[in-house]
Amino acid sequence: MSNLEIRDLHVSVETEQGTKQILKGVDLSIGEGETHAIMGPNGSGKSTLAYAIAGHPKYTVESGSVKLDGEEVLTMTVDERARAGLFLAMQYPVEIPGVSVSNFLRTAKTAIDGAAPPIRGWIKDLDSSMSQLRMDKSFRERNVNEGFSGGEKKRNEILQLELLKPKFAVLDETDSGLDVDALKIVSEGVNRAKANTGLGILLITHYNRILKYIQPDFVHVFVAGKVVEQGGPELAVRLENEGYDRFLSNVNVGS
């Protein structure tokens, strides 16, 4: 059974004004097969969470530890993470002019497997993925996210989760910009990448509405840069309903 474990992470970030310490003790077991929601207010840290754990150099891990299945993850470039299998779907997709959508995504298939996928399976499974997620067969020779609305680029995360198989998925704040619609469409296929490959799923969150598509197993709290309490699925309603001020009454919140 694969795990991803973080452990006591601290992390800073460089701004104007100096550094700035973000992250300030996350404590987190993900499980294979298992969904964890993050959910908390502006400021509080998730998406450094997200891009600490996928690699970005702009945020400087202080101490503590991740580790996927036993191994460090800390000490691997952003490429051997991938490798291993974490995934990262960005809140803001970026588009990569003169690549296209199917030549990016057979290069990273090849990249992470070690060899290319054989031609005529690769295109099944491109075109099926495409159709289950609403994308015309155009877009595989559109430029990455070039030109593309919110919901396509979001959709186009999710292909790539699909396709890439990874162990673990990051999510951040997918379900942003999605209408009712595309949001159904990308959550079925949230599902249908768990229900094929047992993947383990960090969901960060600002809203319960993509919970009601794909349900969490549990529910962390974050403020100010660490969790301060968990639950199950009914927290999320909880937090919907109340918000967090019952957390942020005696908190300084990070941004």
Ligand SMILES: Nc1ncnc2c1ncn2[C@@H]1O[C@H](COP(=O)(O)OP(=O)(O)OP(=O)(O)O)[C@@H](O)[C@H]1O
The other form holds:
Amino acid sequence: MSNLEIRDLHVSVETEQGTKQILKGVDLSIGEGETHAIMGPNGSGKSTLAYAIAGHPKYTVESGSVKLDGEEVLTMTVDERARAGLFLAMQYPVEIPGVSVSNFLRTAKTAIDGAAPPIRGWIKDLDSSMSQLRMDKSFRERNVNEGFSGGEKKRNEILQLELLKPKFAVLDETDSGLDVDALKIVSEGVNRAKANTGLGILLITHYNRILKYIQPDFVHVFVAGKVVEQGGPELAVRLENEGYDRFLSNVNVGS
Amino acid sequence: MSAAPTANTGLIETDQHGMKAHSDGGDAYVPVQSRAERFTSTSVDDFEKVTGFELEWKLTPISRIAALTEGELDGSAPATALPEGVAGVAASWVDRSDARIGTAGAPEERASANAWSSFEKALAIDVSGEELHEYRVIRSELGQTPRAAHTVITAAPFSQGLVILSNSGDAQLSENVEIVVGDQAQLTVVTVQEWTDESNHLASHFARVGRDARLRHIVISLGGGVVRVNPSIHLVETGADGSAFGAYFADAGQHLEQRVYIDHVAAQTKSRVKYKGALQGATARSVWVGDVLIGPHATGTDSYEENRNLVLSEGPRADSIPNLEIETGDIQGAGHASSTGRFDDEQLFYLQSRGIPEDEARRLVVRGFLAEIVAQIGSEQVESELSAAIEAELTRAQGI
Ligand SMILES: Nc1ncnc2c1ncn2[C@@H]1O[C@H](COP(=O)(O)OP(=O)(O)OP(=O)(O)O)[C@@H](O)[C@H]1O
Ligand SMILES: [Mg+2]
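Hand over the structure of the form predicted together with this ligand; the form predicted on its own is what we had up.
Whole complex next, starting from this chain.
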């Protein structure tokens, strides 16, 4: 059984005002096939956690560890982490001018698998994932994320999730900017990946809405750089109704 | 030929004759002389010896090209492979007295005038077909003898054409290319430089674009020691449309220069300039100068010029100088953008987060950056050859 263990993770970022501590001791364990939702106010550090796991150079790990099946991830380069089985669906996917979606996906798939995918099977997988995500074939020839609508960018992230078949995925507000239909389509994509590969998921969201389609096993409340409470799906409902007030009494947002 | 008092390209005029030197970028420079007032002559003797202090030459390593600016040039017709049986396009070698010669422009500097004074036969390419056909001229055996060349490309009214000048092998070449685009014609002219490192190439392209006609001019410079291609596009009739695209990849030791001049003469004319360059290696060097002149009668014009440089290692120098002169108050739009920078970290992070190793991610980004220009050519064959050539440049470039 695969697992992802985050232990006492402290992360800072350099700002013009100096070093700013954002994550202040995050502990989380995710097992194979489990879905963990993370909910928390703006600026609490959710995206920072996602980026730190993926290895974004802007974020400095001060201490702690992230282990994938017992292997330390924090000493790996960004691409090594991806090849080890981690995936980040970004809150704001990046545009890559001049690089077509199909070229990008093939290059990524080749890098992850260590060998080019057999052409026929690859085209078939690509076609079927795209059609299930209701992405027109013309997207294959478009430049990565360039001119994509917010919803199209999110579908493109899930397309990659399905094709690259990671062990664990962090979905950073994949639901934001999606209409109801798109939300369903994207959620189905995530659920397919989960069913096919036993994907473990860390799902960052502000809304209970997506959790109706992607059932969480655990819900974590994230405030001021750490997990302050955990529970089951019922906690998400309660958070949506009550907000974060009861956790915020002693902290300022973003401090 | 314009009426300038003396051979004065070496002189820096300080009075601007009431010209408005317009720029909105912090690093855009103020022209010391309106582009319209530059001295022109087809005779090399009208130009003084190049010193390197001239506005035209001060960014060029003139010692490397002295044979072309100062020396005697072989004016015989250069070894040129012409395609046969392309419908709607005819080519022939013509005498200096041919009426087509001198219809699109005249030299503004000594190397160009030297070529003009020296050529014996000009290559005349006439595009007359109303269906688009590709006509590709290949020069790959010019050798190391300093030589001159002259080409006149004429697109008849209503015609369509794609003319590609493919250059490779050795060359010491100074040349002029005249381009005349007849009313409502649509012409694309591409010049591709894949010379050897030991080669030097100075080219002036002069274009006149007619009424409601469209010229797309594309410069791709990958190989050569000093390569300087300067297109001047004169939008002389109402509704003329000119685009100038360029892509270059400068490695160590290479100097790739392009001075683009868009001359909005008539009303309702439109221009777009987009040049993109990648530089790799401490001594790699590029120069882009983009002069746009919107003349007093060019009302309702729309112009935009852009230069982007991607610096792949420590040390290369990319000069990027946009330069806009506007002489009428009634324009639709005029703008410029220029940037020179390193890799976009977010792009690299995104690619790497999908498992793609850093060096491969860098190659993907550069290839993509230049692909936008290559894709403008409109010839599958040439585009795929160039993609492969860029790939080879990237593989050769250490550390990216
Ligand atoms: N590069 C940076 N420079 C300065 N501050 C930063 C930087 N990156 C993150 N921060 C700060 O760190 C804090 C956490 O940001 P983060 O993006 O992780 O929040 P979040 O929980 O994802 O918020 P949201 O719900 O709005 O997406 C915020 O206060 C943010 O302003
Ligand atoms: Mg966020």
